[in-house]
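Just the one chain here, the form predicted alone, laid out as structure tokens.
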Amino acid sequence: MSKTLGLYISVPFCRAKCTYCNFASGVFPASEHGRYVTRVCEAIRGARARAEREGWCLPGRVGSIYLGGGTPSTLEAERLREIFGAIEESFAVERDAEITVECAPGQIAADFLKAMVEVHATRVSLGVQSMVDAEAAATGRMHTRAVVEEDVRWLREAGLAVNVDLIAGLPGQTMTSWMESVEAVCGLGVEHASLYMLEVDEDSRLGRELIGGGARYGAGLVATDDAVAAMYEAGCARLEQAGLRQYEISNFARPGAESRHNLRYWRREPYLGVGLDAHSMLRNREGRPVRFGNTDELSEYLAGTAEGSAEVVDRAAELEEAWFLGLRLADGVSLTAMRAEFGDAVARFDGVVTKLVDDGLLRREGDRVALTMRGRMLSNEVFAEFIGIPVFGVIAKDESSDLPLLTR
């Protein structure tokens, strides 16, 4: 396990709410920025005292920092400096720490870019979603392809690595327009890309319209599951061809450019989430994982009632997590490492693994078990097979619902 900490800082502010988004983010008055950042800085400075009070082990050295949201680039440059000032007061940030800031194309002010360089940011994640202007506009994005290309150019000139997000299955999207976006990303020469298959959630505007049968946000134009799966498979193949290796279900990188912060989640390494709806995983003095999260209501967060209750992950649930988080990685899980950590209980899953291999959803090569391409597209169904297996004398329960797996 890593001896360094990952810090996730949630910034919930956006200039516009995307139709498909169900995150705890939105359009709030700029006057709230200062109050919010003050609360975030208080939480950072108070993290050590809270950990000692609760009996959690909080590493003092930080190996990765991720500002997500929301759109952190909506903050004023000085607010970004305040956050990093609090981090540097409270933790020892490693000299080679990976520091990521999520930004919206066309919404990166020159002084904000300067501040990112000053706080030693190393990469930017751009929420592009589509390089086809009409598709982007239809979902509430405020950029064009030309804006994305210009942003990538000047971010890289500033010495920052770049990730670009794309979503397969947007309303009105076709295989042709999808591959136009993928080709455009390949042409940018970015170090990292993330491909997501659209998931329509009932808490998003698009989801509510789909349920209610409306037409304002294009719910009737959402592609079928089979069409989305075909887009995803074609996109994966093209990125691999362009030198971006798939290392996780949704993530692709050039050698050495994998997101170290995201890898913490899938490897079950410690991370501390600060801000609205931010989640954490630390360990207690007995070495057990402890998960906890903050409120998703901005008014509650600003009022100082952010902290939710912590839950110690029992041994059975931890083993389940080891399976379904590890299987998100292209390299899969090592059975030798699993047995070293969990002992004979791993054998209880032999039947599940055999069944999924026979169904073409998993592949087994020597010591390792990994998802096939079909398994990646049906990953939720695969992961469900590892939940509820009797181990350690109890029925394991699902602890996965709050895991932050969509950072880029």
Second form
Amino acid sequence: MSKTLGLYISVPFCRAKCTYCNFASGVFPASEHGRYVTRVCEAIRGARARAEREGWCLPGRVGSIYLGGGTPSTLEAERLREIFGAIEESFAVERDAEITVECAPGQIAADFLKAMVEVHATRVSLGVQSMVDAEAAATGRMHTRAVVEEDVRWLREAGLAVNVDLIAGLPGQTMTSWMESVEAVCGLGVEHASLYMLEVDEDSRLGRELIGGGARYGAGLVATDDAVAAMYEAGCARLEQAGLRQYEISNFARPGAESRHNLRYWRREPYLGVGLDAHSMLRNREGRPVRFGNTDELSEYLAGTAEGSAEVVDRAAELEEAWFLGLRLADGVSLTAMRAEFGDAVARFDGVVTKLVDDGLLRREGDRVALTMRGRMLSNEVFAEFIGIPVFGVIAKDESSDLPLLTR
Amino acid sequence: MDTRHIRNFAIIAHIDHGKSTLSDRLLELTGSVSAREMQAQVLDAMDLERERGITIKAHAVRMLYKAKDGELYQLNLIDTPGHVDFSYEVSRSLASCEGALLVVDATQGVEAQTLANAYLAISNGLDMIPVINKIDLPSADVVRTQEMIENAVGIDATDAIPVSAKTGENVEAILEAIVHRLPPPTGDPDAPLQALIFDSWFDAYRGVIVLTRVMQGTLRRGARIRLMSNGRVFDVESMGVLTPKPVEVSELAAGEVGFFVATIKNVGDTKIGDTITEDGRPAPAALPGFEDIKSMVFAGLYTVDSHEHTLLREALEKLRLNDSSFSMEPESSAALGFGFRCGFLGLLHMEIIQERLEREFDLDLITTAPGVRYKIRLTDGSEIEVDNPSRWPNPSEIEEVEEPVIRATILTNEEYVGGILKLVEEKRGRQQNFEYVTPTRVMLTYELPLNEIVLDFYDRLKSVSRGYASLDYSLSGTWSSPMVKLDILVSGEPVDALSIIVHRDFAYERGKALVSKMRELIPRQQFEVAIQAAIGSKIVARETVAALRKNVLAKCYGGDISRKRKLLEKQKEGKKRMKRIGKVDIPQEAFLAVLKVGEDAGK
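Which structure goes with the form predicted in complex with the partner chain, now that we have seen the form predicted alone?
All chains and molecules follow, beginning with the one already shown.
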């Protein structure tokens, strides 16, 4: 178990809201930035007291920091320094900590870059989504391919590692235009890339339009599920070829450049989320994971009235999580490690694993179980199989057999 | 009471023509129920009846009415079920009466159901009082309605009573007409007992309650009675009349109507239409008209969760305590597990039972496509009856199949005749009669295979006539027809619960429609799923559900694992509600695809 903490800071501000976006983010006046950052700093400073009050273990050393959004680069440089000031005050940030800041291409002010370097940021994640200018523009992105190339150049000159996000399935996108984006990303020479697929849900404008069968935001031009799947697979193959290894369902990196912060989520290492709609996982004194999240209403968050309730993950649920989070990683899960953590209960999943191996969705190599390529594309189907299997109930019954017969 | 002061009557009306409202007014006017007690429509007791506006069980209410001649009369209103599925019960209720009110909506005119029941009443020798209801509506046309009653029903309607049951206008005239225009019952209270059972049900507190009309003799509390159809003997423990509240009496004499409770444990012993007599002094003969009820429509009932099979058994057994007119026998399906093959009086009856199982017993059901019972002569000369496609013999062993045929009466407006003729021809109907009952109203009489009716006929008829057609039918015989079993195969495995029996000439088309509907209903799965329709080993149609290409959550959601878990749980829950056959998850709706095919055709 890692002794360090991951810190996630949510910055829900954007210059414009993209049509596909389903996060709790939006366009707010700069006056809100100040109030918001003040509130975030309070939360950082108050974290230890809250953890003590609630009985959670909050590591004092920070191994990774991630500023996500939203678009953290919309903040004034001074606000960034304020946030890091609060962090330094309350935690010991490891010398080699990974510090990522999400930025919108073409929107990184010179003094913001300077501030990033000052606070020892190590990575920048660029929300590129498409390298085809017309596609990017259609979804509300405000950059061009040339801008991205320029940004990557000077970020790297400033010593920062770069991640680029791409989305497959944007309106108007075809296999050809998608591969043009992927090719362009390969040409950037970045250390890290994330490939996503358009998510259709009620939380984005484009999603609502697609569900409702409308045509706004280019909904009529979104490729079919099958076409998007084909794009994704082709994209993954091309990145691998370019030396970016797919270490997680949607993440690719040069060896050693994997996002340590995001790995925490899949490895169930502790992280504290601060800010709007930020989520946390800590452990309580009994070692049980505790999950809690913040409100996704800005006014509520600023008022500080709604403190999300914490949920203790029981042993059975934790074991399920270990499967469905661990399997996201290319290396999958180690059965030995699972048994060391959960004991014999792991054997209850033998049937599921065997069946999924037979179906070609999982592969078993020695001690490790991992998704196949097809399994990655159908990972929700795979993960659902690991949910709701009676695990510890059965064991509890076995234990009860130690009781004298007369009492039964 | 002297039989001269008794009147037993029924109300014949089409759904929505105002029977329940009129009954309520009569109860109010006679002071049987005060306006305060009047919960809208007292007689329709079951929730389902109230919702659907259809009477399912018979009722009998005694009212006391002081007529204008100064005399006090006992009026027994015997309510009848209002649907073709229950025509036998209707005929027995009518047999308990001397007269009937024929209620017709002044804006709608005579409907097929009214007509059928009116004929039934006339053939039972009942005197009829035509009542023209809803005269408060602006579109009411009393004169035309009168004409229509005369032309369609063939009775004199000059004395028809125009009323508004809703406002109460002229309803009192009905009470006077009942007293003066309907005959009193005849019968000798001292003769050997003959009493007709016209309904019975199980009451959790009192056991089996029997509604009866005493035709001859007197039924007394404490009497030892014998049911003439099965010879069983019971002791009458208590008896009474419904006013509509139950009131105890010590006897019911010839001409009277009431209920009794005896030492009867099983509602199946008290068959509607049976004759009750005294064990010590039996009547020489039973009353005419008794029939053993036969199921017309059959379907398999299964629970979605096969572990709930025993719950289904218990629920069906409980329902049978109340309604012995449906049959059940255990069956098992490779696809659906253990279930019951149930026989029903008709489609509505089937729906009612299904709804009660789901509502009162909280069960999630899968019902297989409804079918009928065929008589099959085998090549070895023997004869079998088959109502379950899984028992259908090998085609090479079949010499001849006889299918049940009904005689259907359809009443509609002229403009819809074209569409209806097309429909009945498509359903293999043979025309018996085509008649204008008024210059714009047409009465069609057709012979149709029952098999075609149970699939989707009602919905199609409703759709082609925009609701302006009414249907009544009765079993009229059988046809020899080339029927075949159509199987549905999912990924090469026959799904027994999806097999249907169809006419050979329709098998190809039905198979094609069915697999294409199934393709819509079966969600994409990990593997490609082939859906085939086959007759014997011959594939007649095929569709493919392509393999699911992606179902993946790419984003991190900033570590919001609960959101991911919820999504996975939702997905798992959705799968649980499907039936897994081999490796394929089939949703409940797919098992009713046979019915859905028809819906589309009707559009």
